[in-house]
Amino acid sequence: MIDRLLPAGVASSELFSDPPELRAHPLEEELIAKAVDKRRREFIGARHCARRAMGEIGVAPEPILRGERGAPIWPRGVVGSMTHCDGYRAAVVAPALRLRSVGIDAEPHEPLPTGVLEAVSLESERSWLADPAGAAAWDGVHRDKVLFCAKETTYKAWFPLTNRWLGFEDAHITFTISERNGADARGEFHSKLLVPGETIDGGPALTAFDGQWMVADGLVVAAIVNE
């Protein structure tokens, strides 16, 4: 599924259930000794996918820890992103050489739960939402649902490359549709960056990122790739 989102030369993996052989890499193991089931296998089947997609881009599997706020500590030449659901499970990598980073969420395709929607959107994107404006074209595709995967891929292409957090009121995202096929949907968004985007790798500042996002199998999935 994910790689529709993905151009050539960026590697994927994905999982809709988890094997039940699937264990956690001997030196991951102590990052989730005490968490519950739940977490124990969205843990293990997202970093399964990660090595997964690293060893199609000629990358050994290693273990990926964590660093500052829970970020995944990649393999040194390695950008890479990995979200997890009900259901879904799902990494994408790429050489540094070739990215300089990349951001993917998944989401289950319902609405935001009351009161969601005001803590992590801005009033103009509500007021889109509210919009009744082309909301035809948007008939069955919980739009709330697919700003707020926007709003997580949006930071996870963000923190490897500023080591900042960034909150849902630092990004200002737009939308467009472009497919719709029944109850399935894809199209492309624009976050505009409403903080400083000095990097830490010396490279140009972020003022925006381009994603493209996709309603499919009772999923919301969301991609930016940073060249």
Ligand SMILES: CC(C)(COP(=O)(O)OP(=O)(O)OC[C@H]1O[C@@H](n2cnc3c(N)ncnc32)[C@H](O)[C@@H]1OP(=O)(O)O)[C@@H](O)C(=O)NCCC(=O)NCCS
Second form
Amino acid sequence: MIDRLLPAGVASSELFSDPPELRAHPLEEELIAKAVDKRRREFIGARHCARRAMGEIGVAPEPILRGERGAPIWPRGVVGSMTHCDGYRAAVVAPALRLRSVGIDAEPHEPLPTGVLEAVSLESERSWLADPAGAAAWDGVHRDKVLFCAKETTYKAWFPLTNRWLGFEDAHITFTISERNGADARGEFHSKLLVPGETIDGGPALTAFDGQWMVADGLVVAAIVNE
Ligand SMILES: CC(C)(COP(=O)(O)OP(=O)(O)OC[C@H]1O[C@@H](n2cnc3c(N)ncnc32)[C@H](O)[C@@H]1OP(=O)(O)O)[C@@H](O)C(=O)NCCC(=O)NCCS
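Having looked at the form predicted on its own, could you now put up the form predicted together with this ligand?
Let us now look at the entire complex, which starts with that chain.
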């Protein structure tokens, strides 16, 4: 499913259940030594996906340890991102020569819990959610959850480039919807960064990301592929 949001040359792998035979890499085990079963399963499943995807781009199945602020430490020469939620685990990887960064996020396709929207959105984003103009195209799509998913995707594409926190108030996200098929939907989003543009490796300042989102099989999935 997530591969539908990715261009050629970017590898992905996903799971919709947890095969009981999966194990953490021995060097990862200490990261989850004290974790409850749910946490172990999501950690192991997403890392299994990561190693499967790494295999597709010719990278050995190395451990993926945890770096600053919980960001995964990918093998040298690899960029990637992982996500897990109830009923879904996924990883996306690419050679660092192919991409600057990638971010993915998946969430159950349900409305945000009461009170969360105010904490994770800008007033302009809430105005868009409340605007009846164009709402018919989004009928049945939980736009608040799509917004949340795009925000977390933005953070995951941002952090490996900058090693900096980015708050929910630090990006303004706008959306288009391009396809509907029953309950399923997909479209694009634009994350305008509201923090001073970081310059990465002498390149142009980083001021925005473009991504894609999709609702399918009861999930919202989003990806930013930063080429
Ligand atoms: C880190 C965060 C985005 C994870 O999202 P989530 O929906 O809770 O969880 P997901 O299952 O989708 O993703 C978890 C995975 O993200 C990855 N991750 C964690 N921190 C990360 C970081 N700083 N940078 C990149 N990836 C990170 C890890 O691989 C993690 O899985 P693991 O702990 O098993 O290795 C979220 O917990 C968070 O801190 N959000 C606040 C920051 C934010 O979203 N800002 C919005 C900017 S507009």
